[in-house]
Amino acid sequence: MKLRSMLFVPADSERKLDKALGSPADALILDLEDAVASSRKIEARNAAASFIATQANSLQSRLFVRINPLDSGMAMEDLAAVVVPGLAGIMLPKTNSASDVIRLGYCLDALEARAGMVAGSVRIVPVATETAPAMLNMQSFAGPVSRLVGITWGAEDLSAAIGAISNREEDGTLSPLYSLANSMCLCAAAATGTAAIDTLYADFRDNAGLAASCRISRRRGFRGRIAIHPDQVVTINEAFSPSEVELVHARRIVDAFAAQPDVGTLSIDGVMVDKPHLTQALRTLGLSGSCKPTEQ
């Protein structure tokens, strides 16, 4: 499942629910979380399950749900709702452990049982720094887990949860505990063996900014973003799609050590590489989906 770039939509909102349908974001998400009043909470939900009904064939392993959190009273009558053909995935808000994310997985067993779907169809990312004791809990996410595709985080929620005035210092940079859990996120997703999928970008009119800060979490190792904007989404999956020339350098590295598949270390350009190189190289042309299924 590719997750370059995930948008979220309002659920209550019939005009964005349209726009999104021209989005080219890898994932929808239907928002009946933080995007939606309290007041208007089972509308979003009704939407959301109209709008999954309608789409399933056109926008199939496209259409994610953010539910409302496990412990709030209304996840249980979102997740009644959405489970419905056409669903790829819920993303769950204000995870505190792993233990969320497989409780969570029990309730879709029968809730996809019910609906006629297949077992497991449905795919799970947690926003998983949202609380101060997810915070404290990052290494429960220290295997594979079931249903996990992704792992996102979040500094917002975090900082009301601690009573921080602000997630940056002075200068702009994230404070301390915010890059904690953005390193954390990279972690967990990489013991895990899914995705990291890099927090929003809150400006978004500032297109150069949101790239450049694409560059920097692609570099540190995150495979996509979420976007709170339809005019975010093309920057953000140009940024996090490998380039002609990171593709012609990556094919380099995997036809030289399968000409040679009994070296551990040869040179291209007189730069020596090794295996994690080759690792890498392999990741890079599975992203552009130009890998042979052997060299995978």
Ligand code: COA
The other form holds:
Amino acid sequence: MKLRSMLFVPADSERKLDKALGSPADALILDLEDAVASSRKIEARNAAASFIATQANSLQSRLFVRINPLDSGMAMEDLAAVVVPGLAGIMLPKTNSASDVIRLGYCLDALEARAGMVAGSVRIVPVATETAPAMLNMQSFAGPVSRLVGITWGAEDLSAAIGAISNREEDGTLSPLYSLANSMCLCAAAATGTAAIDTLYADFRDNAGLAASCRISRRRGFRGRIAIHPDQVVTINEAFSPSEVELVHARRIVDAFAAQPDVGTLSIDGVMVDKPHLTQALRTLGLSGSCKPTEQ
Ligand code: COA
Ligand code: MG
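Next block: the form predicted in complex with coenzyme A (COA), after the form predicted alone:
Complete assembly follows, chain above in first position.
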């Protein structure tokens, strides 16, 4: 599943749903949670369900829904409405640990059967750092978790949960807790063999800033990023695709090892290259074109 860019679309907005249809985002996340006012939850749920039913063919494997949290009293009704053919995945907010993902998976088992969908076809992307217990339980993502396809993180809800005035220091850099959340997201994704999806870039008019931030994020190991505005999507897609120079270099590494299968370490342009470089090169080549987030 391609997950370079995941565009949030508030599901109660017909205009935004329409606009999203033309977006080159790898995935759309129809939001039922924080972008929707309490008074509009039911409209949003119904609109998401009919959008999926109508667009099942045109947007195949690209439609996610962010349901309300498992303990909100709304999650089961959200799921009952949106698990219909055409749904590719659920984004689970306020996830407290991998056991929440497993519990959601059991619900999906039943709902897929009811909808005549392939068992296990609905994938899950948790927002894994939005609560204090979630941070303490990140080790629960130390190995493969059924249905998981990616993991993302957020700094806004966590700071609200902690009671912090801001998630940034006075100089604008992320405070340590949120840097930790960012790093734990990378480790959890690697440990589960899924894609780390970076959190949103709020200033949606600043594409140069977004591009610079995505370059840092990709260097760190993120495979994709949340978008909150359609104008961010192309920048994100480009940032999370390997450049021509990277592809050529990766191909040289793979070819060099293929030419000398009994050699564990070799030199390219006077620089030592060994197993981790080969792993990275293979991943880069796997990323090209389809931008497959990871081997799953
Ligand atoms: N998805 C689809 N379409 C969107 C969109 C989105 N996330 N954000 C904006 N658009 C559409 C607008 O409807 C508008 O189209 P229109 O002229 O046909 O109405 C066009 O893109 C330009 O929008 P713009 O005027 O630049 O932005 P805005 O002021 O209308 O909206 C936000 C700004 C931040 C409110 C909006 O981008 C948004 O709702 N983002 C998603 C928020 C969200 O889901 N948050 C939860 C996750 S953190
Ligand atoms: Mg939130």
